[in-house]
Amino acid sequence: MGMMEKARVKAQADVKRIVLPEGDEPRTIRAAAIVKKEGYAEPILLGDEERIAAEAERLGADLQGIAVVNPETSEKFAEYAAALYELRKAKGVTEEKARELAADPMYYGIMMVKLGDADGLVSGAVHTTGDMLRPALQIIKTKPGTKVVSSSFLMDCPNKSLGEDGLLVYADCVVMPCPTAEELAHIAVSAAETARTLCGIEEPKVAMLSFSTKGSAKHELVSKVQEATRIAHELAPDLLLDGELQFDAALVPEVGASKAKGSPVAGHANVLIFPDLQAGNIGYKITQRIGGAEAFAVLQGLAKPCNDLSRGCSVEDIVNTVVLTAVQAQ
């Protein structure tokens, strides 16, 4: 059973409510119908009820039993607008502005998650990452003890000798362009938790990647990874984490044994922390396109789960992201 199959079973065992702000978007409607039918989550579509019903009929999508909520006419609108005002008035948001924001499906969906009327949120078929991440950071904020929202890519590789039976977690590949040493340390700790929660990896082995292994090169970029490794050990003393390691030293037992003798991670890493966004984004795409791996993206570090899609996403991509968000919400 592959990673996504396991995640689907886990989602079905404890069904969560996942709000979809892009409720009238065709792929989103079709995905919601599948999610409901398969019992992966209780989807909530936001938008104009008549428009969504008409689009569903055109698509032949069965929305029976799926909640459809129009933020502007919702019975919760006044409550959400008032709560949003209280949360953001110190930042200059007026009551009028709060009502305007609460009518926006993205902000309304974020407020649903904040106030416990939904367990997680998925968007991005139409909106950018920033469109969702901005209100999520303003309203839901980060987990206690976490300073950074970042991303992990769950890489399911055909080569089962890699990582945890072919499973590798790559971070950060989407959010933080050039993290500081402290931010990189927080990304590492979050990615280890993602590995446990979503991949079922009981013992994450985290490699802090660089173009140097254990001081083989001297450069300020190497020093940053070394400092990040030190901070990560302070944040999570029991976590199996080591660095700085080159990619091959992290993954290949023979190279790890040669370049980093005695390392508890070298040669056996299943969580790979890239030093910046360029390296992470390039790395996951190489693994996906040349290595034939399946790639599944999630955000990490928020107090409650909200996940982003590519605007070129397929219906299957949306279904998979809803499944992973539901598992995060557990």
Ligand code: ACO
Given for the second form:
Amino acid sequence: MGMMEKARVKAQADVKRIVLPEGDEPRTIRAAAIVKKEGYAEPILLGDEERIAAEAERLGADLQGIAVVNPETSEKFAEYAAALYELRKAKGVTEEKARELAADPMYYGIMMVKLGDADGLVSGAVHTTGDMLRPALQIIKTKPGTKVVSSSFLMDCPNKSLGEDGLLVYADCVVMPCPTAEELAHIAVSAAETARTLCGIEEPKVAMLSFSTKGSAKHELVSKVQEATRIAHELAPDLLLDGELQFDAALVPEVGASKAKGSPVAGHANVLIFPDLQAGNIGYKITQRIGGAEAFAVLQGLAKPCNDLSRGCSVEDIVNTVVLTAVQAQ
Ligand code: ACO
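Having looked at the form predicted alone, could you now put up the form predicted in complex with the named molecule?
Let's see the whole complex now, leading with the same chain.
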């Protein structure tokens, strides 16, 4: 059974409520119908009820049994606006601004998750990554013990000799453009946790990537990865983690053995931590487009699960992201 198949079965076993703020968007409507029919989650669509019903009819999507909520007319609107004001008043949000934000499906959906009326959120078929992330960062915040929200890409590679039966976890490829050494260490610990909970990788082997292996090059960028490795060891002393390692030293057993002798990770890494967002984002796209891997993105480090979609996503991508969000919520 592949990674995604396992996640689907897991999601069906303990059904969670996942809110979809882009509720009148055609791919989202189709995905909600599939999610409901297959029992992967209890989807909640946000938006104008009549508009969503008309769109569903046009698409031939069955929304029976799916909750549709219009933020502006919902009975929870005043409660969410008041709670939003309390959460953000120190940041200059007025009561009027809070009401304006609560009417926005993106913020309304985030408030549903914050106040426990939904277990997770999936958005981004229309919103940019930044517009989806900002409300989550401002309101849901990080989980205890985690300093940063970041992302992992779960890369299902055709070459099954790589990582964990072809599965590799890449981080961070979405959120933090230029992490400090400390932030990079937190990203590594979160990615190992994602590997365990979402990919069923019992023993994550984390490689802190660089253009240098074990001091082969000297540069401030290399020093940052070395420092991140040191901090990550402090944060998670039992985690199999090593750095700095080049990509081939992390993945290829012979290269790892010759360049990083005695490393518990080199040559066998299944979690790869990129030094910044440029490297991570380019790296996952190369693996996907040239390496033929399937790529699934999740956010990590948030107190409650919220996940971003690519604006070019397919209906299947949305269904998969809802499934992964539901599993994160369990
Ligand atoms: N972890 C935790 N909290 C964070 C993080 C983080 N990584 N980043 C920002 N925050 C918090 C801030 O502390 C702040 O909280 P506060 O308002 O309570 O004080 C709040 O989030 C907003 O912070 P800003 O700095 O104002 O947010 P900013 O405008 O810088 O946006 C964002 C943050 C959206 C994550 C930004 O870093 C970003 O755009 N990242 C890149 C996203 C992107 O384009 N990715 C690539 C494309 S995706 C793809 O290819 C799949």
